[in-house]
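Single chain ahead, written as structure tokens, the form predicted on its own.
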Amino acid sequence: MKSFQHVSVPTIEGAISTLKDYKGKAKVIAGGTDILSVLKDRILPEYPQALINIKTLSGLDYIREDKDGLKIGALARLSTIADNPVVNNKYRALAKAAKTVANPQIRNMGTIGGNLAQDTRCWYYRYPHQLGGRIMCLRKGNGPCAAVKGDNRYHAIMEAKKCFAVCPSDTAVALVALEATVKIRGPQGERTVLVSAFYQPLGNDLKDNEILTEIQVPEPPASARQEYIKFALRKPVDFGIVSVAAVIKVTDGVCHESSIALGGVASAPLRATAAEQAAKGKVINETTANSAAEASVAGARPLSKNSYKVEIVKTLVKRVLLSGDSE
């Protein structure tokens, strides 16, 4: 690991000002579970001059509820979110997603802001510089996507063109299903972005001088079923190969509204709108679940080694529709 400056800041304004001073050559560190491995492997063409430590910001680790719904500070730990009574009672899909992240040590260190803003896990993108030189791609400024003709087992099967890396965040999938937004603050002030719009084909919506400050989750209907299911090879520690989150309003066995999000299939968590429409107004049974599952993958375009993901998506969509609320 090369040397860098480590700058602690006492306020959000101070963090933004310091980022601006470094003119795009600084990164933010909170829990540090992702950025330190990025620096250690020197995967980025331009090594940052500084890490701006925002763990010193006070009052940004809250979890509270008001008339508009749930508010979570970006520095709230994943373990705290997973164990919070309000989150477990009313925002269960998020609690379930937070509980699946890595292992207890990571959840005790990692923040929800970091989980949302973490870099992709594509192994070509993450290839260590010290092992023969980094592999360039569009995410690093220039180059083809090596996954297209290479080992693409865990890459995108939907809505991918020049980059086939997938969003690795568990909590993002649940938050998309919950129709959550994030607050971002920078030199130009504060803005709010839907979590579903936070991710771009080559990264996320954060600019060089901005930080994510809060997650806002509208309160779902009290009677709504909520679920989050992740398929991973080693369940206690692995990133999800495919995940599905759902918020489903069912009355007398009939689906009136649903919000279904897919993870591990694209550069962002995707709303499975075709699956939602297939279930709307229908009795939730095996036939409806099968129809919604088929609709969820109608736009899939697998690569050479990841067509198996299509069947996993269908299976998980079917399970979230039929399972009800499982604790």
Partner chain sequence: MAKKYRFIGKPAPRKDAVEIVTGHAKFVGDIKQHGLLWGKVLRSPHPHANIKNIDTSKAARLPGVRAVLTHHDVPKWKAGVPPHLPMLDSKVRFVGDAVALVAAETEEIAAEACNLIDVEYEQLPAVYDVEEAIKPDAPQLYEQFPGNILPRGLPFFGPELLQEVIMGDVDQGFQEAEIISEGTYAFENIPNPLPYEPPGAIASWDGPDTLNVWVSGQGAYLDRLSVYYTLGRKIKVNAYGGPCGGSYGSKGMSLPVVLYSAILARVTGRPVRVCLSKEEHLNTFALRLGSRIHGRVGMKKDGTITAISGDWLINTGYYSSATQGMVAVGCGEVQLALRCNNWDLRPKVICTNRCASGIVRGFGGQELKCALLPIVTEAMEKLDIDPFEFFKKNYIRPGDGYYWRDSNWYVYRGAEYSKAMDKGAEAFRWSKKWRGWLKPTSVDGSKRRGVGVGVHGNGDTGEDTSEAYVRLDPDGTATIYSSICEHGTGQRSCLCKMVAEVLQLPLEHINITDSDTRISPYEFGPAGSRGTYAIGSAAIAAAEDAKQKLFALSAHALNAKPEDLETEDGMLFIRGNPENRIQWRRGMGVDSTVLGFGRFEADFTLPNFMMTFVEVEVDTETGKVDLLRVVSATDVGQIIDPYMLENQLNGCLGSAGIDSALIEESVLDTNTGRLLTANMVDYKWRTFAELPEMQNVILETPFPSHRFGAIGIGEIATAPGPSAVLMAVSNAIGTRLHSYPITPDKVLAALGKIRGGDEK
Given for the second form:
Amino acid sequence: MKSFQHVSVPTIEGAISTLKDYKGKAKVIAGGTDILSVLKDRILPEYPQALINIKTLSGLDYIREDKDGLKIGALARLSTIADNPVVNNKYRALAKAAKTVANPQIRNMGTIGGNLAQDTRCWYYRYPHQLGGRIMCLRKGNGPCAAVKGDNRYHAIMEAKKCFAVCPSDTAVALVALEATVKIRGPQGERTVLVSAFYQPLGNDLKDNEILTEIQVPEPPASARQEYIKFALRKPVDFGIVSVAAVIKVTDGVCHESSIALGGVASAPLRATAAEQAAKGKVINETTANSAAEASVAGARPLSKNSYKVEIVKTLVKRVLLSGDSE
Amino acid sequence: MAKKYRFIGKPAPRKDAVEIVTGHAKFVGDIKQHGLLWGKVLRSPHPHANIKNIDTSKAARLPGVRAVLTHHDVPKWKAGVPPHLPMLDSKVRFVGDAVALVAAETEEIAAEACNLIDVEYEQLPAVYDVEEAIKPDAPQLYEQFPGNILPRGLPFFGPELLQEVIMGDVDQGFQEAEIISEGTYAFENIPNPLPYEPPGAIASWDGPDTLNVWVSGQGAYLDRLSVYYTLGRKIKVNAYGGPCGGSYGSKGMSLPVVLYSAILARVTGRPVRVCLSKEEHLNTFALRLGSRIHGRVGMKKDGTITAISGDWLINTGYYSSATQGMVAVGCGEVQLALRCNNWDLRPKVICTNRCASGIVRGFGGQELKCALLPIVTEAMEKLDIDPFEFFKKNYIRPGDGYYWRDSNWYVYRGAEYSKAMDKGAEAFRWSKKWRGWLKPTSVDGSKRRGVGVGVHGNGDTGEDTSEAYVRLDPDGTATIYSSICEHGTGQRSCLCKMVAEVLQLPLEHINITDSDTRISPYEFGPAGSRGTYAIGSAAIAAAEDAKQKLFALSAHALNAKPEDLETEDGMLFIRGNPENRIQWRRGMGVDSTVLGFGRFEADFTLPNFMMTFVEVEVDTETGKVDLLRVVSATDVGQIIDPYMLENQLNGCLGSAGIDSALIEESVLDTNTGRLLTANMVDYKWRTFAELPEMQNVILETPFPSHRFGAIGIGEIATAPGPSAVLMAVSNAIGTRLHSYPITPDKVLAALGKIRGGDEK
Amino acid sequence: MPQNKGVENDIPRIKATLPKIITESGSVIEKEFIELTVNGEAYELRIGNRHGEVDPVHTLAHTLRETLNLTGTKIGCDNGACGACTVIIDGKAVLSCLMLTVECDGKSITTIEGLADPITGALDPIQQSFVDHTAFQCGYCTPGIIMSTKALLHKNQSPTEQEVKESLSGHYCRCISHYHVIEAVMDVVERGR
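Counterpart to the form predicted on its own, namely the form predicted together with the partner chain:
What follows is the whole complex; the chain from before opens it.
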């Protein structure tokens, strides 16, 4: 890797003021599993002057529950979350999503904050600089999206306009279904954002000098079914091609309320509100599931090589509705 | 009646096992040398361009940089068949082509120096598709190869390389056919064999005329010779091999990497290592051949093949390291599996603007079978012939002949393989699972299962020359002198077992030298499954020669004739009287040694055989295919080591084998010429969590090879699988698929659920 | 003609940027050394880019291999996708290619070289089982797989076969020695019961 200034910080305030000192030319490192790969492959046109190590922040790796629900410190490791009894008991969609991330070593290292804030896996965006130079695009400052006319099998099928990269995070999809928020700290103080609003067409909502500090998950109804289904060519290692998370409240076979989130379809995990509507008040059966599945992709506009994702979204939506709360 | 052996056929720990499990095995990247520099390659951003200008001044000024070389600075060393690829050229031919070389004190400095080189390119149009590349107005990669077609021949394989299969009368054959199938199939996903350890080499010079190279490869001699010839036969080349972190053929030829380190070492006067990064390995080293066939097959109702014709279009990427040889072997192999009197199969080796295809396990045969067998199966389908029965009927039998790579006609003199086929089918329960063409074995909701079978064989089990010494020491130990590297097959340990058996010495008393061309005699290296028969024969002969010399020296000490002596555990005795024994040293002298020599000359008459049965499950709602079960059936004559053999057969999944039908592909973006699968997340490989059930059915019918009656098999473990998977998926979903890998989009398209997908 | 240059004077003097630690009080400490314990042995390593020093950009895998010459830890993809570089820190299997050495200050690390008994050379039971089952072919994946297995059996002495497969799911093995690896690991598990 090319050199950078390495700075370890003791507190959130220290992290923010150090970020300020570098005027947008610093990057945060926590678990390191994404950022080091970004730096090694030099995929970004601007190389950071400094890496701000926030692993040294003490006490930001908590997982605790209070009356409002679950609070997870941004530095909590994915493996800790996946093994946590409370998460496995009440926030199962999140536990399931965390268990599907990459491989066991990555889960031992990677943090929930990093999983949410990681950079996209678009293979044009990630093309390593050492093999003839990085591929520029709008997400890197300027340039057309090479995926539109290229191999877009893993790209967005919904909502995308200028950038067709998708959000790679597994936990984000579960957290959108769980209607979670993230707490962000910056020089101006603290703000909270719904996970569903955290992602933007070209990245995420974190501004320069801000860091993600906490994930807050409201307690879902105890009776609700929770699911996370990830479709990938391989169960381990791979990022999802499509994933669906759902929290579904069913009484006597009737769907009272549901929250369904789609991953791998857009730059953010999307709530499948039309599908939720289609299921609401209906008896959960094949017919309901099919109409919800169709509704979930009503807005899809696939590219040249990814219309298969539309079918897979439908299948997964149908399956989350029809499945029991599998372990 | 099975022979009773002391070592052969019984599992024994690998000789290098402790080094491997303790991390002490020294791979090339682990070697430290005093003053070792890091070599790096600046790579082209364009698929095809002329270099107008290169400015290396900034890079050269960077502290810690010891050399920056461009095409202006390097000798005209050329790699390829025929030699056509300059080490560095004024032209680049694929994204990732070498533009400049840097040697520096640290990896970081070398990488930074590459970034400081300014290059001005004149871009040229690029071509990726074989049929586009041979059109009259296509961009031309090499002046000397008009039409982008490479000339025939690979001198190393003899003057008359087999470059087509033409025999009999195909017109007559098609007239005799009761059905003719015709079509185009392609195996063009260019999967990467991707050995774990990336290709790498260290070079250093002893004065101006002696080059030393340490290479991650299969056998040091091949590295020595390829460098020696490339450097114009004027430089003495010593090659050293060590443990090799996988090769599957691909590191049989690491020539560009070795040349980079050699020239950088020459210029800097320091040892230089060039070890590719995994990204470079994925995108710039060696892929499988692209293989496309427009073919025609005539068949009778009884499964007799009356004629096979076709144009076989082979995409070798931007250069050929040995492609013509792979075509030769592929053409030989196809005759082993498809008994037919009338052939007109015409290959063309075509270069295009992408990463080169290179040597990969299966060596042309897998690529040919993957494209040709589906056309053959279309004829079977029309005649409702069971593919297992068909392959059984048409696989070579003792007494059948075939043209092999040197264009000579050979007659098979090995075992009848139908027994192994039957045992395999029985283990797989083929007759229960086979429901007819395009019919699933079972259906459960959206999940449909299907089965397929494929076959392959290779006549290279006795290819090329091997030589070995075996030295006996007075303390009752023996040393094998051979330059083969341990690249995973366990061959070095198997040689020790064979020699232990000949000399009746405990395995711990047998050693094998490091791979070093200074001390070992000539050895082609472990390739083409030749380790067991060819290399084994040389070692056995050397051990036998040493033993006879020992007996001659020792006869007087026992008052006997040499031919009456026997040896066991370093002791000598007269046959029938083992109680009265003397130590070796009494015969050979307390400090002296005995040296035996063995030599093996090529024999192409013992092709091996592999039949692969697969069962898949297709999720028709997502298009995902899961491989549930693999049964590999073969006959190896005699097992040398059961664990090592099982390991080799299990290897059918990896190294761009069966999984190249399911998940493996290098994705080429034809707008930019870039391979998008430049990391090990996007390049897909089999994980521990998703292993199919694996069963190997291994028969031991003695072969007329060497005294243990064994032949090798590892080369062909992968080859029959991909086309079997294509068959299985087609059967599961009731419609044919035409290309690899069978990704969800292709399945959903074949099912009519989406448009596009599996294009013919 | 090659010119033989001396090698001793050649390491360039580029000033390494020393890692900074900001304290609670806001003061800045520049680290000149870091401490690592590897396989029970303590190392104090100077920050810098000369031979034997740790540059802040160095990964732990690089430091182990190049600075401490512990080359049993392999680098495969250098990007966290293959498991070759797996070592154990705090009882957990982690990827040393995705950790900066400067962030491992004060850590205790176990590598493949640390499993066998340093005095007698006796192999760890996992290593012995890999030998007995020939649970490798080329052997490049073996150190990483053994380290993950070690971490797994430390946490769970009697994992099921499925759990073994899942905990090794981040390990690339191109030769396909998976089946023998699982046999070897399950054999250790059985013996431990």
